[in-house]
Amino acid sequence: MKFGVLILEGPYQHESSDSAYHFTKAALEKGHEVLRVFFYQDGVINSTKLMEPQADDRHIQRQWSELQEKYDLDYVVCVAAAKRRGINDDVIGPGFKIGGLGMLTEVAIEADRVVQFGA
């Protein structure tokens, strides 16, 4: 099956981002394709190289990075959402790249599933 991800929520106020990430892992590893992950709305705060989470504390865009490279997936993160949250080229994270929302529309299409994280 091929799968699109959309992700809407930021890393650390719900539980959405690490639901995404670990629904990505399982289905790639069950030898699904995910055409593509795209960080929308607070969800582009996932991308972010920025953060800097306790030592205790899981790193999530680190993880979305290490995932990316195994499978060298293609991650789009909202050019827009990300401008308005100060995000931008510069500050994105390894295997991340700053898109439009036609890169959405046209994963919609393509995927057989579209699975959307947060609200």
Second form
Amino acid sequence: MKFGVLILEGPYQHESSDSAYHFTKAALEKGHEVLRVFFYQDGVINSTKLMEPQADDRHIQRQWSELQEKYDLDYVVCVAAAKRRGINDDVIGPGFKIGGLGMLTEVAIEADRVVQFGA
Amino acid sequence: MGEEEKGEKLMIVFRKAPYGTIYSFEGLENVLIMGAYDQDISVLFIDDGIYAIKAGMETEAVGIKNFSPTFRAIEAYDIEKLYIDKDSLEKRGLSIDDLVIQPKVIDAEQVESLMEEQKNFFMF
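Show the same protein again, this time as the form predicted in complex with its partner chain rather than the form predicted alone.
And the full complex, kicking off with our chain again.
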């Protein structure tokens, strides 16, 4: 199946980001396609490399970046939501890119299912 | 509508009250962008989401822009399939006349069948 993934919540405060990560990873391991992961609303904060969790905790941005590298995934961080929250090209981690909200519509058209995490 | 079928069936659902959180405002931004893609778009207001289109919001005291009137722009974006859940209105003591736009009032069964038709959803 062709999936799109939409994340609306920020890291650590809310489990949505972790759930989205585990879903994306599991879908790929099962041989499904993930056309795009779209970070919207507070979800854009998952992309910042400025996060520094304690050493015994997961590093949410790095987890996402490593998964992107392994599967060559398409990660889009919504520009309007990012600007509001101080996220820009200087702070996003490897594998993320800033893009327009229209790229969420595109994946809703192309994917068999958009799976939303948060809200 | 008698027009040619256009695009995929996509639905945006407003479920949360405005201003307390940003869900509905950024949900509205999503609707306005989607309108440019020439798809078969439906918008549903349900639960506290109906407050997003309540007329007469006075938001000055909380220092947040009143964005409810912006919902009127939806029709200008060629999105004509606007729905509101009957039960949600009644439970909150509101009527269609209390709103800035006039979506079609539908009951729970109609909500269900409408949702069954859709390809993808966004919930805000």
